[in-house]
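Consider the single chain below, provided in structure tokens and representing the form predicted on its own.
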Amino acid sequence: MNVLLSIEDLYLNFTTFWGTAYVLNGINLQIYEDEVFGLVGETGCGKSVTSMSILKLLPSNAHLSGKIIFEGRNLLELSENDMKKIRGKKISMIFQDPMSSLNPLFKIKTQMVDVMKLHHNISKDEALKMARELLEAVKLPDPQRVLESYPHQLSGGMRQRVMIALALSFNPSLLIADEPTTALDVTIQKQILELILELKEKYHFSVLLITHDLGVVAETCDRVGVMYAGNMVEIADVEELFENPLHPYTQGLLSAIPDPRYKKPLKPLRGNVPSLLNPPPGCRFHPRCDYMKPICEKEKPELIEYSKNHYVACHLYGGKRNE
């Protein structure tokens, strides 16, 4: 499989008014070609700061070094006008709240027909028959009436198929799916995300979802990387993570699901998530892991390929390159 973006040694720190906060420390990870690739952890884990870098969406007090390549360039050497040209066209993103990605002042018509018009040079009549094409592909029913409403009229998962609809105009190689269905009940969830796979093998982009719900992984996505503390603990296929987890942190959240099959007490992770203004040196995972050793009080693991396509970082498996 060919690789369409590849994350490298990606380190983010943010000035804060507390001291540094240490967000991402040395992400490696690769998405490929028409595939879904699931992003997973706990909240503040930097999973959704990982997306924003990739489209070089933060603030002034970030400090990014390392590389993102995108169809063979480094993301991070280009300009702000590259960027503009890389943004929504080739890369595209979805939020978990589309209200607050919609203007409220104005109608899905107006909203649509602009970024349309702005960024390919037609006029209005053609953008507006391509905006209700485009609501068509995303199974809304009554694309006109849609067209005239304005977001409040519409329902949370209305919203998100224009959301949608919209990343889709400029058929992207990449679509960022930010925990698409969290403000969404169960059911609108489940068609949601079965549009985005159903979309997606239609237009044959890849799909970079970040989520907490592991039920989610399962059931739409590929390969998986599960982060913790801003380190990518392990990827792996996603039949092989769920059989064959290997990281304590991966092997604590699955331990973690209620299984009906079995009449069993959840065994819950112990301790806390660490503070990124002073994370544990090592392994950032070490104060919570059963298996804790002396060497990963000091040394962090690097991310190796345990087994065929399974990636783990953990002093347990070696748990560096060269070994």
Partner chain sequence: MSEIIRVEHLKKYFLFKEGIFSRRVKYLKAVNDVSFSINRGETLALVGETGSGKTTTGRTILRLYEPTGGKIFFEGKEITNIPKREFKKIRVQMQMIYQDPYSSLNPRMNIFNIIAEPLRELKYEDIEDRVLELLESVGLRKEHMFKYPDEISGGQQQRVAIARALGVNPKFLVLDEPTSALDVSVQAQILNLLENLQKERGFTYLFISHDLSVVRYISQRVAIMYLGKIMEIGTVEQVFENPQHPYTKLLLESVPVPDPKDRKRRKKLILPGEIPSPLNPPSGCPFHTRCPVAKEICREKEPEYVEVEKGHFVKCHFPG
The other form holds:
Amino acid sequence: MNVLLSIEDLYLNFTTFWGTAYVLNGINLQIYEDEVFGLVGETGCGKSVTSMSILKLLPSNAHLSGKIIFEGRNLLELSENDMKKIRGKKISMIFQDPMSSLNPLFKIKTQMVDVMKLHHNISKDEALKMARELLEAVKLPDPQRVLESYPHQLSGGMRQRVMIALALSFNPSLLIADEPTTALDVTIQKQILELILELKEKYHFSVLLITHDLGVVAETCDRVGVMYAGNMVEIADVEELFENPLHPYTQGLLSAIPDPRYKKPLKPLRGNVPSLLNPPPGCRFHPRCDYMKPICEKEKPELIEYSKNHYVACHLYGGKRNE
Amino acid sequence: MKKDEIIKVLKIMIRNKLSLLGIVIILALIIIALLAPFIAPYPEQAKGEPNLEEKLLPPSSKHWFGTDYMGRDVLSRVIYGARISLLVAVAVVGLGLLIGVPLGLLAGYKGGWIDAIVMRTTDIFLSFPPLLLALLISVTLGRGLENAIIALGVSWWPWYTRLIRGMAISLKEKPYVEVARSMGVSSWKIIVRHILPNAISPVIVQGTMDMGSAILEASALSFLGLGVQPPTADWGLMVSQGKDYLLNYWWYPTFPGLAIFITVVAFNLVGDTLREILDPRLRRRFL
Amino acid sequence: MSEIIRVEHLKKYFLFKEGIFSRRVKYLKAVNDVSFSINRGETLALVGETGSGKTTTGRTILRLYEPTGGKIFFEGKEITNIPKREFKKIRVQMQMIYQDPYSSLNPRMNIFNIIAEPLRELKYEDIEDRVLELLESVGLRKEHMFKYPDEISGGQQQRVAIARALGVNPKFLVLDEPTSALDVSVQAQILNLLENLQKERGFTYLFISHDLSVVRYISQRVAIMYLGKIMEIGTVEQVFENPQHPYTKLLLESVPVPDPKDRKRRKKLILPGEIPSPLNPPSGCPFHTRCPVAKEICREKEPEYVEVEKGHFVKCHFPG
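Moving from the form predicted on its own to the form predicted in complex with its partner chain:
Below is the whole assembly, all chains and molecules, this chain first.
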């Protein structure tokens, strides 16, 4: 399989009034062609800013270093003009709240046609036809009615479908979906997730799915990266990760979630997610870890390939890079 | 407000150049007002003693701001005027808050007929142009500083009532108020502990900004011959008396006018920044 | 087992004007003829999607909304229409825990004052001991006592809200999505805390949630709501393992399972369409517009409850 996107040693800091927040602390990850990669973690783990870093959509107080290689080019070195050719075209994104990306004052038709016309250099009629086809592709039951609607007249699920249609209009090679179903009901969540998977089969793009829900990961992803407080702590194939989690945080997370099939005892993780303004030294998870060793307080463990295609950053497994 | 929150707000305000300017000006005014007898070059003239040999002299090293038609030192009178202006600002806004805040809290939290009576009363007050109402009350009560303050305060409170009523209405739907009520906490305690502390921020902001307007309107009353009476040193009164001399003796109305202008701007700068800090939607840009 | 809460044919309608100038009004039937009872020490979960009326049901039982119709009983006494003054004494025994813990704590009060507020009957010296005791019973320590709500994490905020409720010795708690705003690792802490408190103190819970995994963990009985009506009610085992209503089946099918191996085993059953507007509910059975087994009769006639096994009721013409 070919690597589509590769993130290497990505660091991200925010300068704030209360000091520097160390938001990403050396992230490494690869997304292959034609796969669904899940990025999971809790609040403040850095999963969303990772995706914003890929598109370089960060506020001015952000300082980014490292490499993001996409189609052979380091995105961090590209100019804003070059980024515009990638953003929304080669890499598209959908968000938790589709309402924030749609203008409430214009009909869906106007908004879609404007985007198509601008970027595809086609006439209004062709753009309209294309918009209708896209809405059909995302299985909206009555495309004509949707085109004539204002965003607030559509339900959350329908709006998310419109956003997916817009995201697909340029045949992206990577679709970033940032908590795309968190605001939706479970039955609608299922519809949207199945739709994304079907479209992925049809149009052959990769998906970077950002979520806090391990159930969603288990149902949709091929590979998973687990993040904690700005670090990538574990990457593995989805079945391997759920069956044989290596990192104590991953293990903790898996034993803390309830299962809808039966009642199992829940073992919550101790404590809380640390503040990124003043993160713990060494391994950022050590204050909550049951297997803490002296080295964990001092040295940050590197992400190593512990077994084939199973990466972990933890001193229990060596923690030194063995390349 | 919590102590460290006040410190945080102060820190941000000092970091912001414009609000720092406002704070410095207001602090300077307070110091000037307190120390007026010591820093005014001619305190006696400021209190009204005529000095007819030096009538209408232009600014010089002896009289930095020149002298007025009675030969009194304009600088000394402007310095003494700061006392009146700050007193007016604090008293008018204080009176307005004293009447307006309790009524607004009661109307907003209790609703029903209390709300209806309070709101219709504010409607009556607000249907007058603000200065006109103050003018009417002032005329009825008679001249003088105290009466001007009462007139302005009484015409001012409905604004605070409306503001705090709106806050109280939205706050009483908050879960923590719901919980307090369900646990049998009395209405009075809910208003004092839960509604007031959470509703007061926008009122503080409005009050700060209004201090500038209060000075302006008190000056207007003085200008019209109501308010402060001569020979008291008051900025508005000085502008009023000096306006006839503007063409030939520009310094006479200009310096007190400038003092009014600077003070009003200072209060607005501080109020504006306070609003941005205390408004959670605008707060983010400071984070 | 004794009953602590019973609702009979509970209705809550909200009035809506059709337009600014129109005199015609519409009813939003948020809760439309709901009946159930909860036994002492039991947890009943109310499950449903957005607009199912689950939260409105909880709030109406506490009379945070005045019921439009039906009856509410608390410990055998009808409380539907009793005067406010009399209700106040009963209301203290029924407390609510909110979805967003931060909004249920006054941001201008410290934790000590928040928890101490309802403890009026105690002497001042005793209050501190009592607050500390309450903090400890929810797993917080003395050092949290003088912090403010925005200085502690969401999980700790929820613990404070629970400690405050414990202070008035309630018998019945309405938990309105108490963990859905929290991170998964913290969610488990709160669920375990709620479960332990129930065991120690014999609390009765009405647990409102959209998350079926959490419901499976915390509750003994579950009621599935759809457009203001209970479609199926029974013990957790009955409903989860032997769902009878087509809606329950599809809902359960939609819940993501945290086990990738399960993915291949499961049929790809998707519940089509979306929940209709409660302002314009379908005729007959409210679910017939999305139901895969709907027939003519479902459009015309609202089904009655059928008891498929003991204590397991389904509102469907064709259960099973």
